[in-house]
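Take a look at this single chain in structure tokens; it is the form predicted alone.
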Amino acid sequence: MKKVKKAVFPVAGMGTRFLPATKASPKEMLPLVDKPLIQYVVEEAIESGIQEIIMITGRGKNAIEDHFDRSMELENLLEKRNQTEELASVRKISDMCDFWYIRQKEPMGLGHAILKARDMIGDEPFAVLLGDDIIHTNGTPALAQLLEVYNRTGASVVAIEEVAKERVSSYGIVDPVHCEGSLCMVKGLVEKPEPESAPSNLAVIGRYVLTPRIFEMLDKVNPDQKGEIQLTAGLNALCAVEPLHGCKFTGKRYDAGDKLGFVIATVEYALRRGDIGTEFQKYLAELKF
């Protein structure tokens, strides 16, 4: 069984929910305290053992490439000023792993974005991480938890978590055969079902470990009404021919693609910080609004 070494990051979306902030700047570069959203997810991938990251980008996403590249002017300035801590932090970003970039010329769905990575993935299993799902853990990273399942079973795995029944229409929901502990066997998925028709309240979250057969499935699925190729449709086809597991990960997930979720993440990540957490907590306790 081949080891998962590569991860795909679909980052070509327009980020319309954060307009006007995202008019000229990628949503993935919005700062969560002092790091852009995408860096948290990249660091999770690296900590999970990923060695190569493939970004599926689009128009206006150059800031992402620049962020993970060397900035010699900035490094030279920091070195001259003897700002060794800051210098180390910016060098670490570009040295984390190898980054590759593939252009998706128009947004045609998550499944289409993943298909763009086919030639670089080849016949290897790979991970997919969505940059606006931020998952905080005190131990094993969320992706590493999925990789543990893959290494044990050799089958594709999606991250899942329980959501309130009234919120199932905002997610892809799994139809489980059975669940045992943190692991479910999945027989199908339903994209954004109405609460009364949802097969469960187990929502798919933005972490996946997939076998290369998913490319074959995505090639066959029909585009939806918007003309997009959806990953959910590909996963439905996949679980008809080989096992698909859902993993209830341990950790707290923040939907940073939503305004309220982003603000909550900002507050809680700031409170966890050793440098500003205590003072920020004091400020919140004294806040009168």
Second form
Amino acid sequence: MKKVKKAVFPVAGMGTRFLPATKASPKEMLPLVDKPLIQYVVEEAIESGIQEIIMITGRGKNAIEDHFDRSMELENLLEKRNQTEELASVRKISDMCDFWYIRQKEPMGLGHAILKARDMIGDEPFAVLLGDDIIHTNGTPALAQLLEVYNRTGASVVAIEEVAKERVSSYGIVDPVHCEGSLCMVKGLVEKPEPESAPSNLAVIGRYVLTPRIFEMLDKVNPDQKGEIQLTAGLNALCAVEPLHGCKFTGKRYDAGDKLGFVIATVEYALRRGDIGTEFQKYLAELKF
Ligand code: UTP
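Next block: the form predicted together with uridine 5'-triphosphate (UTP), after the form predicted alone:
Everything in the complex follows now, all chains and molecules, and the chain you saw is the first one.
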């Protein structure tokens, strides 16, 4: 069985839920305290053993490329000023792993974005991580939990989480055959179903480990009413020809692509911080609003 070494990060979406902040800057660069969303997810991939990251970018996303590149001017300045801690944190970002960039000329859907990575992935299993979903764990990173399932079964795995019934219409929802412990065998997926017709309340979250067969499926699926090729449709086709697992990961997920989710993540990440957490907690306890 081939080892998963590459991860695809689709970052070409328009981020319309976060306008006007995302008009001229990528939503992936919004910071949780002092680190952009995308860096949290890149660090999760690297901690899970990923060696190469392929970002699917689009117009207005240059800041992401710059963030993961060397900045000699900034490094020289920090060196001159003896700001060794800051220098190390800046250098660490570009040294993390190899980054590749592919343009998706038009945002034609998540499935279409993933298809763009086909030539770079070749005939290997690979991971997909979405920068909107930030997952905090106290132990094994979420992607590593999925990789553990893949390494055991050799089959594709999607991260799943139970959501309130009235929220199912915001997610891709799996149709499970049966679940045992944290693992479900999936026989179908539906994109944003109405609560009455949803096959379950198990939502797909932005972490996937996929066999290269997904490309064949994405190539064949029809665009939706908006003209977009959805990953959910590709996964639905995949589970008709290959086993597909859903993994109920351990950890807390934040929907950072949504305004309320982002604010909640900011508060909780600030509270977890060693440098500002205690003072921030004190501030919140005394806040009268
Ligand atoms: P979303 O639909 O959540 O992100 O896509 P969005 O389109 O950026 O945001 P809203 O809904 O308008 O606020 C999920 C992921 O897929 C990527 C996005 O960047 C995001 O990480 N994506 C989506 C692409 O790369 N290309 C696309 O055509 C669509």
